[in-house]
Amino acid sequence: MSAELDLAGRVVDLVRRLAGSAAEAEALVDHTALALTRFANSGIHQNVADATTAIRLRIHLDGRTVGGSTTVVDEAGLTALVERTIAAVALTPVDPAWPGLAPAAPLVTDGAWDEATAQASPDERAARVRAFVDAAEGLETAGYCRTVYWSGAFANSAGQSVSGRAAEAAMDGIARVPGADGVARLGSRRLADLDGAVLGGRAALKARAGADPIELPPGRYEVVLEPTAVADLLTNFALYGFNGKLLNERQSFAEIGAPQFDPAVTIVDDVTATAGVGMPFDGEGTPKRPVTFVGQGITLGVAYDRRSAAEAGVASTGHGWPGGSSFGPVPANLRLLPDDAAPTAAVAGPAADGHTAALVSTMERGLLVSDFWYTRVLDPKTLVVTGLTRNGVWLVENGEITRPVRNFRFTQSYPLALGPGAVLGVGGNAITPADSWDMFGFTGPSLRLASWNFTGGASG
């Protein structure tokens, strides 16, 4: 038995013996390691490590339900835990909406682990740094190396439960020339595939061929998007537009058994892939299993924690998380599946990879685009999302990349993006670009797409 095991075992055994057999109760313990190495000016200027150890328990009693959470494991703190989320039951609102405790299941994976990636030193992230800078043969680079491990593991009056753990390393930097930047990232549930080498020579190639950009006019371009920038509307998917709470208020654009998305779209989530980075269970117990929500272009279905599933009369896919009803659930291993059958081209240029060339060459007039950032969502119904292209815009002609291009604000509906006769190309090469969260990886290749809806350039 693990030792995360053992806490929520105890936690809910102090929940009976204070609170009676009435009580329904669950505890969840997460031990997170993240360890960081940061760069700036081409140089490490910050080196941490930080190990956690928190419990989250949930108990139901007379029709109220009441979260608490702790990170002092000792037996007062235990107990303090639970004294206080029992106390804290009769200052709560009645809870019709209730779903009940997660039954009893085994796990589809104990997770993704990798020793050498949990027990990696400074030192083993400071030579891929090193890489990542001599990589850019001179210009000024910037970025992390990240490596973290979780144990978990979670408990419930009813028969649950489980342990697992998992390991995550990722690499994100950019390389900078007067004017633009390159970007290359990459994540992994093992440091052992982080090449700070082949990352810096990425970088630098593409911000030296951003240099002196032009600027184009507003309009709807066709577009190469590379997987860096896909990671973009997979992570929008995930958090908006297949969320089953969203779906049951009428705000998710998901429609189940529609055409929606082009035949060439198939979206997983999938913690159990090769690429799947991620813990085996969700925060209320359920084991995770792979959940196809699009299929050839067709919507089969969104993400539910407990709570959406039983307003919609389905059962939970796994996908809730500690405090997360008032946002509802979200699947944190969405993967859009390539074209294995896709060909590939010679990188001469900026293209992230020999998938993304082919695209590209297939392509009269149109962008290649890198990178979106500071996406938000104007409107969760339809997932219209404003949002600025960066690390590198190029214009295609005639199959050739010609010249660098001034960033754009766009404005697009991300599904309608995708939709029936949108997507004219899929890669054959699914990356997991390091995510911001940890334990989180959007994966997918580079998309050809006939449309996409550039509102403004960003200089203006």
Second form
Amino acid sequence: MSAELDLAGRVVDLVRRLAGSAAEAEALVDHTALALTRFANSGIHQNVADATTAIRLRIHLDGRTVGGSTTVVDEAGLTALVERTIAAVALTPVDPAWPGLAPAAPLVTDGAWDEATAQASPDERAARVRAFVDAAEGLETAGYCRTVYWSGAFANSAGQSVSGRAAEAAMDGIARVPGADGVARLGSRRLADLDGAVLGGRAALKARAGADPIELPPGRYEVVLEPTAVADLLTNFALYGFNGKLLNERQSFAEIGAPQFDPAVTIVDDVTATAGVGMPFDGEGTPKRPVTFVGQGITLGVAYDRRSAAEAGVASTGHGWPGGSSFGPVPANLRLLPDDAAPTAAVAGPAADGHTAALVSTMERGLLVSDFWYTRVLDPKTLVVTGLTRNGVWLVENGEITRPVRNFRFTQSYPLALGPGAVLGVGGNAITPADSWDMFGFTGPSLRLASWNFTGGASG
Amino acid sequence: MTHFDAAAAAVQAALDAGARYADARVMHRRSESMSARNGEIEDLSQDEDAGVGVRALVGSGWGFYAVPDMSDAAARAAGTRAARIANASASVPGPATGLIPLPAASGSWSSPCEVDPLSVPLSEKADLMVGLTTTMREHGADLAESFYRVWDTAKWFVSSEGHRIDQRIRECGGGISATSIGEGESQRRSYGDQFGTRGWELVTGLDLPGNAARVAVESRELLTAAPCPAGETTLILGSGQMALQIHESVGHAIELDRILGWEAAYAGTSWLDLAQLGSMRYGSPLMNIAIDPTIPGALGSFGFDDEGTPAAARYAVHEGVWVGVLAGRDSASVAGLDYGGSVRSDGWARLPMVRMTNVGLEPGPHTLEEIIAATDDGIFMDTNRSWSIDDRRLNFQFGCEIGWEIKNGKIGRMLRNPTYTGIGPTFWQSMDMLSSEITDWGIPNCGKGQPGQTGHTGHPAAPARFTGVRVGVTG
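Take the protein just shown as the form predicted alone and give its structure as the form predicted in complex with the partner chain.
So here's everything in the complex, that chain up top.
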């Protein structure tokens, strides 16, 4: 038994002792050791680590529900957590929508573990930073290298008792020339997969290819989005589109069974996939299983936690977040499946990889977009998003990258951008770019889309 | 062992391991949040968070380590670990880093609090939250939501230069929102969303019950309101939206770590060039932006920042000219400046970094009524709905919950989905009327840094008028 599972079980037992067997209780224990080495102006300027154990408790008693958490995990801290949660539950209104505890169910996987990543030293992260900086050959660089080790457990009074562990590594950096940045980022379950020299070289190549950009007028352009930009689409779909609570509230675009996407689009949530990182069960103890949200263009489902699932009359898909009932269920491991038969081409310029280069070669006139930035939803129902391009945009003419272009602001409905007939090509190489949040991983290939609505330039 | 003892042990261990400077913060935070939806409590959580974070400087390399354990052994181990991490930093050195001088200080500070928010009975708070949503439902909202949040933070700071400071900061806030769902879109109106370093009196002072029916009615009216027209016009912003405008296009732009490139890969840089500090025109002569963590009750207030620098006010923009930045001791040293005072972290487990304190607009000579009366043709927008700005903090596009046409000095029809876009200095230079009606807005969810941190910032703001603004951008 892991230390975390022992702790979770002790908390549930303590609730039963102090509140009686009528109390329904669940305890989630997360031990997270996060280390992040950050560099800027080509030197390490922030270098941090922490190791934290946090316990989240939820009690349902006499029809009422209260949650609480603590990082104070000695006996006094645990007792205080349980006692104050029991005291609070008596003072709150009844909770008629309580969905009950997750039943006992086995895990599909107990996590993705790499000992070397979990035990990585600051020197190992620094060595990757050194390689990134050196590969940029004198260009100014900035970014981070991160390793995370998570070990967690869940126990409830309905008999569910699961534990798991996972490790994650990520590297994200830019290289800079005056007026242009180039980016390379990658997430993985293994630090060994991250080659600072490869990433630094890619970022520098993109930066140099972005020098002296031209300004193009706003308007609708055909685009090739690189995986770093596609990850932003998936993030917003995860937060707003495939959120079962928002669907219940009629605030999601999703219509189950409707062909809302191009037939080339299949989107799944899968923590068991090779590139995926994350916890093998959700904050309510429901084991995570692969779930298909979009199959060949047809919207098939959304993510549910226990509360939103009960409201919809379906089963939880394992996407509950601890304390996250207000925002609703969010999938953390969305994958837009690549086209395994997609062609590749030689990469001679700033395109991220051969599959991206092949998509570019088929575009008569359009834009190659590396990255999106500061995207915000204007209306959740239509998922109209505004944001900016970042870290490299290029004009493509007759299948060739011809000129770097200044950044644009865009205002675009994401579902419409991937709608029937709108996807002109799907790359064959799905990658997981480093996400700002550890244990999240949004995976996708490059996409060639018929239209993207650029609403203005971003120059000052 | 006191919390000061734990912090001192961590600092000493870092020095013993080779650090030339070290500081440590022990923090203990209790927090409580509640949200209600359509007549029921949706979430109630009471949380406790405690630990020690140690910062060590070896050569020009920083290291930081944090653990949720304040025993002597754990604190010492954390200090040693921080120094070890700092040693690794030295293998990829950046520019030489120092710290501007700071006299050693001992002191205590606590924020004003009339009514301890954690002592208000839960049942009373729950009744308020549920009642608010019931009222909004009765007035037509499809989704009626209410919430409050409370943070009660005690911290103890010790540095190798002799600092020994304890602070207690109590923060709270709350708000309501009503959403009406139409066939093709939804419309949301909110009220409150206000936070400060004050007690429960802040929430009661908002008069949420007195505004619940109004926001519900307005959310329904928005479904059938005319769309915001597209084009260039005179724009009047309410003070709530002005707070966000200040936050995004001034507050982040004047962060010295961004100006120095330390946030380049993630949060971005700044369009500001230090060579122009003191001479560059940021906005119209009406524009006076103060950095002032001493404002009683504002969300960005404190006695000392997380480096031990006493709170002090200074101008960031004076009569339209850029004159100051938000700085820390190390960034100020690199930039050749002589002040810090704006470094904070969101908890014991995170590295302190340059953060907005209270960054606010000083009042102008008019009232909102006078500004509207002086406008022949324009749009009044208020309450932020969406925000996006580029990585240099120049090009922004903001959406507001609601707008109204202004014709011949009077408020006309309601407008839905109002947006406006612009370039920071161009926009601020077009400000030609400013109200005296200042509100100290608080923003509790400012994201920055890696690992990500959530900052609490304050923004005194008043309604203002801008000319020649592009509005009505849609997808």
